[in-house]
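Here we start with a single chain on its own, the form predicted on its own, put down as structure tokens.
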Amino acid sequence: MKALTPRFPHLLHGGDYNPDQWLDRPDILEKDIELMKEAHINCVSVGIFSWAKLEPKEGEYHLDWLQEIIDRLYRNGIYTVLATPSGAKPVWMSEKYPEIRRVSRELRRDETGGRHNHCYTSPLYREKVKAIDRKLAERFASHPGVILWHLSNEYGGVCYCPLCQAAFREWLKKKYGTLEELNHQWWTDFWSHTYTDWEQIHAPMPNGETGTHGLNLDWKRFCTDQVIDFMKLERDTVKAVNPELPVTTNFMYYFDDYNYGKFRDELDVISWDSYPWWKAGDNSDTAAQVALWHDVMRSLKKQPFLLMESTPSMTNWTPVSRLKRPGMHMAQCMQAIAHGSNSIQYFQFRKSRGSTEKFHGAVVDHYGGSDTRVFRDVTEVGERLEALDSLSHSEIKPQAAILFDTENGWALKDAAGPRNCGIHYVETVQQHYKALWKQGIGMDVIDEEGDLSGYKLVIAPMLYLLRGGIEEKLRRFVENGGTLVGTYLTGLVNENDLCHLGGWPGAGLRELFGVWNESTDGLWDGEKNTLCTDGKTYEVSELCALIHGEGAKVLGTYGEDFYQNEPAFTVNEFGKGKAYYIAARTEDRFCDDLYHELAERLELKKALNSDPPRGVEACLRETEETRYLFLQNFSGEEKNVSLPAGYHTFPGGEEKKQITLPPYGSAVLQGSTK
């Protein structure tokens, strides 16, 4: 497998470093090098918010200080991920060129301040970004210590200025060709909102149009495409100088302003920023949520990713700045590695002395020494990563995948029924994912554009909006012997949120599942029904689809209400495979039982011979010869874990049949793949 960072093909340990804040303190900069080496840090991200130091006046570039920093780091065996500074423009630029500042949904031009306060469409801002990026690339793209470009920082936000609105209209013209086609796909005859001129189209906003769901979807798609176009400008600028130096940008947790799936082919490396809200006691739910997002990032390109930011202690922007309990830092870091990360990096190395993140966690705090619990935790992770370095070339090849599609989520949020008090798409995906996670079964998390080949099991919860040819891919998958699990609210609308005619699930999925969904009953919060199957009864809530079998075998029925004894859970044989349909939002226990049965029948690969104890995560990473077993105990209680034969404590320890994990303890064991 090709290394993510060929100039330094190893596991990375480090994080954001902001020496530009300390240029008047050479003693601190000198001390930082000593502390990095002591903490086994081999890589730092530099320049993320440095534009004012790099270009203090228009057209006046000061790069010597950055050259000195990168040179000094490299001489000491510390490599640089070099950022482009477009995420936070200088004040002089914002004040001189107000047209580059964003316009809000209320059509007010933003004032100077904050970050990402810029219009991605603005030709002037693009010109300024291209100029600084070119200067950085000409100076540093061939430096042996620079191993990766970090494009901007956490691209985010939306602009409603006239330039963006005009660009949106051009985007629509390319997509639909004619107003007649746009009006049809957006169903604008409703409320007599038919467009007769392209200039009549405006972005959705609170004091304007919000009820045309096709418009809402396309605006989000346009915003995704526009920020990708901006990112590509940055990418192409730096790659024009040295096309061999890879590029990344850092994604965020549960962020759906953009569809991250659309970025996959434009980046060499996927990276993201992870800030879980750990608490005292049982953290199993949080661990499962973070695991899913690690798997999202790995699945985007089906290759290892980078954890670009995390905190070594606490955050300052959450409601409470909770310190990690002893052991939690190592467990969190090893979870990232277990799910495919090739780095552990922090925000930040040294705490800022002032402004909004002066109390955010850092490797080195205002005290400035290494004799702190946080520094010791970081050092232990650095030592562990050095021992695990061979993992940078390993792979994770799950036999199961779950569909988690951003655009489907957009449409469900906007659906206006059947449950406006909470549709819970994300929570439902998480529920199904966790049922396999608890068994130590690895998964890919893919969107509707993903490839389904190679999987034994595909789970597709609430696949409301069908796009990217997903209906045909699902049919082929099952026809060729795969097992599919679908649920209520599947196949209701096309990619533009137009309802399928002729019965749901639409677009050929009715035949695949062998059911017809006549209608759906929305339940109030607190209301329950039951699903009865195989002598067991499970609670269901929120949404209950009233379905009719059309070839499917009924496995379970409703226990109450006017649809008592009607189908609630079915399976349909289709070609060589099977398609299950769950008609209601079930309790966790149902998913646990279903996926235990399917895992056994399909012989899905597990990290252990049996389920890990509750709250213990078990994951595998493999090279051709070596299997690495990762165990993280997020339960808050001591746990004993029985091990398969042939595993030794890592590195080079004795064979173990059982291991005891303290609260928030973690372990890595090594076995042979032969």
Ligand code: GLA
Second form
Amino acid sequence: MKALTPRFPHLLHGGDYNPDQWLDRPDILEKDIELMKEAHINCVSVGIFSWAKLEPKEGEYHLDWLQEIIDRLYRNGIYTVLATPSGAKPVWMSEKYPEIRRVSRELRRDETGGRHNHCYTSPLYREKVKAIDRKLAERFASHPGVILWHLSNEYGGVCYCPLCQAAFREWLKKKYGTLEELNHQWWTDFWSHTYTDWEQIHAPMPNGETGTHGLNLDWKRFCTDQVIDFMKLERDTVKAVNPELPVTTNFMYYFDDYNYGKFRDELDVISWDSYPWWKAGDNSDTAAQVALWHDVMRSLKKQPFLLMESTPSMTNWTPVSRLKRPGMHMAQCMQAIAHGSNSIQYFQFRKSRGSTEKFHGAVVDHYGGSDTRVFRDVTEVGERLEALDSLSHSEIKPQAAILFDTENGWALKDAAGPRNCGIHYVETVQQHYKALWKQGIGMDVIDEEGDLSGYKLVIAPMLYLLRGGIEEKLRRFVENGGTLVGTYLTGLVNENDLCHLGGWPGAGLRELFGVWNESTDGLWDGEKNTLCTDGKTYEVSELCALIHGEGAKVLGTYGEDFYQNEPAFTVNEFGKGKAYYIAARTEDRFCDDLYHELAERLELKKALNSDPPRGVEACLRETEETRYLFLQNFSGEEKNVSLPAGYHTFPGGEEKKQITLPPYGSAVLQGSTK
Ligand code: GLA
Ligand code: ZN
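Can you swap the form predicted on its own for the form predicted together with this ligand?
Below: every chain and molecule of the assembly, starting with the one above.
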């Protein structure tokens, strides 16, 4: 496997470093280096919000200060992830060129201020970004200390300015060719919303069109493509100077302004920023949510990723700023590594003295010394990463995958029925994911464009919108012996949100699952039914599909209501494989039991011989010779974990049969793969 950062092919430890806020304090800049070395920091991200220091006046570039910083870091064995500064525009630029400021859904142009709020289309902003990016690349892209480009920061949001809307119309012309085709795909005869001129098309807006689902989807797709186009401009500018230096951009948690899947082939490295809301007590739900998102990031390119930001202590934008309980920092960091991260990076190295993030956690506090709890926690992680360095070359190849598709999520949110008070797509994906996570089974989290070959089990909850040829891939997967689990609301609409005709699940999935879903009952909050299977009864709620078996074997039936005794859970033999259909939203216990049975039947690889104790996460990450077992106790209570044979405490310790983890304790154990 190719290293993520070939110039420094190691696990990275460090984070955002903003020396531009301290240029008048050379003593502090000196001290920073000393403290970084003490904390075993080997890599920092520089220049993310430095544009005003780099180009204080239009066309006047000041790069010497940055050169000094990068040189000094390098001399001291600390590598630089260099940012392009497009995430925050200088005040002079914003005031001089209103065009670069974003326009809101209410068609009001932003005033100067904030960040991450530029127009992605503005030719003027693009020109300015290109100019500064080129200057940075010419000066630093061949610097031996610079290992990666950090393009902008957390691309996000949408602009409704006339330039963006005009670009949207061009995008639509390319997609549909004719207005007739667009009108047909958007079903605009409904309410007489037929377009007779391209200029009549506007972005979906609260006081305009919101009910044309094809329009809503296409607008989001356009916004994704537009931000990627902007990102490519940045990427191609820096790559023109040195094509070898890899690029990344930092993604966010459960962020669906854009479809991150579309960035997959445009970036060399995937990275993301993780800020879990830990509390006291049991944190296993939060841990499972973060685990899923780590797996989303790793699965994008099916290679290790970078944790680009996390807080070493507290987060200041959350409702409360909880300090991490003892042990939690290491547990959180090891969780990221266990799921495939090749870095632990923080926001930020030194706390800002003023402005809105002055109380956000940082490695170095306003106090300035290293004798703090946070600094000790960070140092311990640095030492651990050095010991784990061989992992940077490992691959993770799970045998199970869950489909989680952003565009499907957009369409479900917009579906208008059968449950407008909460369709709960993300929660359902999370529920199924957690049932395997609890067993210590590694998973990929892929979207409808993903490749299904190589998995034994594919779980596809609420696969409502079919796109990217997924129906064919699912058929082939099962035909060749795979096991598929699908649910209610599968295969209702095509990629433009037009309903499949002729019975759901559409597009041939009816044959695959061997069921016909005639209708779906949306239940009010608090209403319940039951699913009875194999002598057991499980509670179901929220969504109950009324299905007819068409070749599938009925495994479970409804317990109540006018559809009592009708099928609620089925399995269909298809080719060499099996397709399960769960017709109703079940309680967790159902998923736990189902996935235990499937894990056993399919002999899915587990991190331990049996389930880890409740709240303990168990993951494996392997190199050719060594298997690392990661255990993180998120339960808030002490737990004993029995270990499979052949594991030693890490690094290089004694063989263990059992290990005791204190609340939020974590452990890494080492075994041989031979
Ligand atoms: C984001 C940003 C950072 C910083 C942190 C604070 O992830 O990228 O610049 O604002 O949040 O949590
Ligand atoms: Zn715009």
